[in-house]
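What follows is a single chain, given as structure tokens, in the form predicted in complex with its partner chain.
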Amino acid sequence: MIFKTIDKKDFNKFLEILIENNSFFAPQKIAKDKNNKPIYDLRLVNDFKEIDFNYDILKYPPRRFFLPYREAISSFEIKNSSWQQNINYETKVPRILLGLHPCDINSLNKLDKVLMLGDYPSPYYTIRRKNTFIIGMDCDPKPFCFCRSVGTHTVQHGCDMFLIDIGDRYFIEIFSNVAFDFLKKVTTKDITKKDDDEYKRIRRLKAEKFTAKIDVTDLTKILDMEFQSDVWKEWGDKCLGCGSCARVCPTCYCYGIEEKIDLKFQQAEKLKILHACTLIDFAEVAGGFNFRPERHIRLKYRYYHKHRGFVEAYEESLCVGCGRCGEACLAGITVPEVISSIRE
């Protein structure tokens, strides 16, 4: 991998041009919680100003970037017994993300493996995918990120370039080529010794940071064995089956079709929107039958795709370990709260 340091001025004026020339999204303060702690997320940015460097953690993930959580599929003109189908593949400008965080670019690369690199890969996805510019960030970790148990915490690939904060300057992590380009504009150095050994404190520092983990040791067998376990029934007696979990969480992607018909029977419009397993009609059928109509049931599968059907399809867990489902969930079930007592 290339390394380069740049001095935050010159990283400052190289954001500016990219402003200027693109669609480029950065963190800002959108809004403050009960507490009134700032809640920050990507926003469009039209000047450097608004961005927001002090930005602890973005509320919503950036999948809706890529996933919206509505969008036109397609349409159908209906006329007499016919009709001709119109197909509303993306082909929006490209677009820069900032600040993205380690656990959110794998999490991309977790939704690439579904909708990008398997059998049928989605064009909605992979448009926009392939058009979105990522300069990740690094991050100073939360009470609620566990993202070092599941191996998130830092990034291999899926994103453009990569920052840490090494002081006056920023330490530079180059995974495209478009972003060694654009590099090769501005002044930037070949890393020393000495950012070298300030690079490696810094991982260290961070590494000693977490607190909240979980262990995935045998995960997939240990879910196995308690699949009837009434300690599902407990967290079921708790949850209310809003779906805020699957809402709010990265790694996210189910969704229903709905399609749409104007009272002259000539326009038509399929809308594809996301949905959450822990929502009452996720695997009902036509007739009334519900594979799984009970709220324990439903969250147990939740957990099952995240850290185990995924695990046996990929060999890593679906869940990058962001704490987000546990801070939006009323009812205060937190994925390390939940995997430990599986394994009691």
Partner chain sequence: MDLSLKYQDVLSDNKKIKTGGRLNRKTDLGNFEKTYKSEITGIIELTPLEKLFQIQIIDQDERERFSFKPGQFLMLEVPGFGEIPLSISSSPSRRGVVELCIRKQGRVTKFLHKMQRGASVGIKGPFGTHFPMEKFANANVLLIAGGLGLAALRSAIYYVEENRNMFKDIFIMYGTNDPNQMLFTYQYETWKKTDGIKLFTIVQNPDKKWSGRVGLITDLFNEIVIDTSNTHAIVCGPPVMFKFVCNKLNDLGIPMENMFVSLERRMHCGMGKCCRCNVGSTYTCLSGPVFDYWTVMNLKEAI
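Could I have the structure of this protein in the form predicted alone, to go alongside the form predicted in complex with its partner chain above?
Here we give the lone chain, stripped of any partners or molecules.
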């Protein structure tokens, strides 16, 4: 890893170069919520002046750039007795994502372990991941953020470069050769003691701002012991089974496959659609039998996948502590409250 600083005016020049030659996505205000607070999302930009550098959190995680909610993975067509199949890996022009916070970058690192580095890697996910240049940015924790509790408030890998705002300049952590080569086109400076001291001061201040937290000590053992706890039924009674939590979660990757065949059997399409484990039909199999017909069971298995099963397989939680699920939940269910009640 290499450390540099760059003046903000030079960084704007850097962005102009990237935007001119690439498909560039950055935070923009797209709407307001019920409390009149701005809602941000990554949108295609053509000028760095369109970027909102002061955004707080993306409403929808960057997962959708790598795992679309709905995509056609293959199709076939019969013409003149000839059968033709088409498989689309979407090998489009390289793209750049600016402004990903540490929790979102770490969410991609977790997805990598399953979808790119696992026993059955997804070519669709892999080619998108390798074809994307990521510029991360530090952030101020919100009242619902508990990423520090699960160790995702800092970045060790998973992006090409990471920015920390230290006043009139950015402290840059360079992770890839591509980023290093890009930065040669603008003026950067070596780190001074003043830069280092300011960086440490800002990191300490942000660490003190975390208010939400969960205790993950021996959590896998506690979950095993409390598998039959009545607490799950209490939370299940509150859960609406709407799937909003999975929709905004940056690490949910469960999906279903649908096949559409026309009535003449001349064309067909195979669709991959992201699913949610809290939806009533998630565990329904052929014949109509449902392995998880009750809401509290589905809710429980969601937590066991995030904080038990994934830990056993990869020695880390699948949750990144972004708090989006609690903010989106219509019943007001939050991860810290659920985990706390199980510990009690």
